[in-house]
Amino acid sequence: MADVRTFQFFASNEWHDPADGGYFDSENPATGEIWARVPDCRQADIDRAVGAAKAAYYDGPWGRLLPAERGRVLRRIGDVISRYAERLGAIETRDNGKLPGGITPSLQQGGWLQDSWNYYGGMCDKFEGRLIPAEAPNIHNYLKWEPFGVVSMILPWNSPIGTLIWKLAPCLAAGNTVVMKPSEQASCSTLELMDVLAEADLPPGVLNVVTGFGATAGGPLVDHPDVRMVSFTGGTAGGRAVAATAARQVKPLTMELGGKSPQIVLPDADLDLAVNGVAAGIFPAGGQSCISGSRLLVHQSIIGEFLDRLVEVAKKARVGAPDDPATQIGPMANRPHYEAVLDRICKAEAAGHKLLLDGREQCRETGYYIGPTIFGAVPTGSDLAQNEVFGPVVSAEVWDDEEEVIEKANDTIYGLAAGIWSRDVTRAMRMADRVEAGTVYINNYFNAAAQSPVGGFKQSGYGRENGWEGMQCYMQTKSVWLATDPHQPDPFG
């Protein structure tokens, strides 16, 4: 236990032990060893963090900063994060098994994570109000945008810092203060980020982090009366619970939830492009991404050749420890999820689905490793085709005509993303219009940009992150009626 690191939670620019002294352990998924102790925050700690955020908004300088001044702060944050990208990436790798390349190069090379800070730093003073033509003499009616105040953010375990930056940059640009609750399965990189951001010189209470479990930390945070808006990323079941809690006080929400994203391969597709694209859309992150293209829909005329090629590509993937430069697929992020993915594979095999590549062969005595897994001839209504696995597992279905494949693609509760592979761009665009998904990729997959909104249809969530829409979600409109020549007649005269 000598190498175990103990973290504290963060409120008002200070580190604190939990009020009741409780901690829980964090495992390194590459080895299964405990490497950190994390505060098990409860109500008193939530009150402290929310109180700090409230004071920063109403009493501190943050709530009085001009938009252009906020923009300069955001760009400063982006510069600090870029300088410490390697340190943050190392913590995230140790905490959830994410390959270092999943965060570090994108930050160090000016990728979209730092772009978010520059983009929203420039947008701070671009949200303009407007004058409404009022049907009354000597009356001006104008609209203005305002922040909510204290915003709570509930983060997932698969990509804590990346997800946080998508939320945090537009939220701060809008003028809010924040209390974050990372997943109990991956809390440490968010805490490390707060230590790094000391160099950004933010006023006390603008950023706060509490850690712990959903029932004792996440729920009380969402339910806190001084929290005015909630942003959640996670599974659909968790989203339903958060929405139910927030509804008690009619709090606005943005939610990015689960997905079962279809990859539609047309008979005229460039097979090399499509096979590589499908593999890249599910396997490198171990399938641990909400938009993973885990549901493969291939035309009957090419499905045999396509699956043969996909299996050969997937077999080449090097599964191993995330600190090994040769590794291409790291471990599942935590033990409960590793066991859940293995259980889903076993159940799919028991259901009679054709197993073309078995990732269980990559399992080891230590660490939570599963290799690429491919099932063929999967019925559309089956559990494997309908429900999110969140692992390196592809289910393949066959189709014959366009109407059929659109119906199959939309036959799910989810609508987060979709891929279409075809040389006929006109046809692909026509199909994209009919697919029920917040993001549709044509002849590519997994692209993202700070200026392009991301979000789901149906039970994949609502609200958007990134782009103008992402900042709008963290603001509310106020309508002001101004009498330029005040005169109010006696209503009873």
Ligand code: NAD
Second form
Amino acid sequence: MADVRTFQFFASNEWHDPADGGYFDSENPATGEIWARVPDCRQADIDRAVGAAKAAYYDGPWGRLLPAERGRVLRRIGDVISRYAERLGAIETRDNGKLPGGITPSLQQGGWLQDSWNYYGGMCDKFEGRLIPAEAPNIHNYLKWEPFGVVSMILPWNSPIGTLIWKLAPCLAAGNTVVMKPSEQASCSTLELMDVLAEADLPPGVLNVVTGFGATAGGPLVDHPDVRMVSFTGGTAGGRAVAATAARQVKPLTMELGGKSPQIVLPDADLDLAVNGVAAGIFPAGGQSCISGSRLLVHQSIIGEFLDRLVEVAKKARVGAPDDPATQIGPMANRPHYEAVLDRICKAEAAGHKLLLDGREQCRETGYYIGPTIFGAVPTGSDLAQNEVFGPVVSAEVWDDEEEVIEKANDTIYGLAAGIWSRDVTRAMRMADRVEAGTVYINNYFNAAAQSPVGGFKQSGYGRENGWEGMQCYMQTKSVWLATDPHQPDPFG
Ligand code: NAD
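Complement to the form predicted alone: the form predicted in complex with nicotinamide-adenine-dinucleotide:
Every component of the complex follows; first up is the chain already shown.
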């Protein structure tokens, strides 16, 4: 058995054992071995972390830093993270099986993670207020942007560090302090991040991490009266629960939730490009990406050829352990999720949907492996077409005319992303206008950048990450009215 590492939680730049919750195990999904013990934080630990963040915001040096000074701190954080990218990536791979080469794995190149810190480091002193020409005599009315104070961040297991950095950089740029709660299924890379950030020399209490479960750590954190804003990334069901808790104190929220993103293939698409793009948009991270293009909407004139070619491409994928350099698709991130994905495949097969490629053939005795799985045409109302699987599973739907495909594409509760594959750019742009999704890709998929806002329509969420909008979510405006010729007659004279 591998050595088991015990983590503590992090508050006020110090490590702590949980007051009364004990520890829970973290399993390596590539091997099924327990490799870490993680604090099962409860109310007393949440109070400690929120107290540290509150003190840092109101009493510490952080709240008094000038925006340009905060910018320098952010760029320093980016440098440190980039230096330790490999160490953070290794921990995350052990926790959730993600490969060097997928999304978080770009940690190993360091590149875009540093981009967020540089981008928002530069934005700290550019978030300008404005003078408002209000219709009021002898008044100078100006608008300024202010932080909320203590912000809580609730994270999913699929890409903890990547998800976190998209939140942390704008949140700190805005001047807030933070308490994070990573997923109980992948907590360790967030804790390791706090360890490496000791080199960035942040004041105590600016960053704090509690670990634990949704009900006993996440709920109390969202509900804590000193937490002024909540930034959530997770499933739509979890998002609804968090929004209901936050509503008790009318807390502002950002919600980055699930998706069932359509890939629309037109009859004039470049088929090599589209087949490769669709395969790359679902399989490499085992389908465990929020924007995975898991619904194929293919024109009836090409569906046979398209699916044959997709099966040929997907068959070549090498499924295996993340530490094997030959591996292209790693395991499902944890056992409950692996079992849930297998269950969805079995139920879809039992419902009579035609399986063109069965990823269950790649299952092993140890570790949680499932290969690319492709279903032929399914009805738009079916479970497979409507509900997120979050695994390497794609199903097709057939269409004949443009009205029909737009209707089908929009016929789910989700609206996170969509892909359109066509040589007719004008038609693709017209369709992009009508698809209800926060991100639309034309002849590409999966691009993202610190400069470009992402987020959901409908039940895929609200609020945005990245770009100017990403920072705005962590700030509120204040309108100040200054009398330039003050006089106030007696109101009752
Ligand atoms: P989840 O909703 O089960 O859990 C997310 C987090 O919420 C965890 O930390 C969990 O402990 C916490 N939580 C759950 N119930 C809670 C409650 N009642 N109160 C407070 N906290 C609670 O999601 P998951 O299974 O960890 O992640 C996978 C999901 O995340 C998928 O649906 C995926 O699409 C989504 N996701 C979305 C984005 C995006 O940007 N839109 C990015 C990554 C993942």
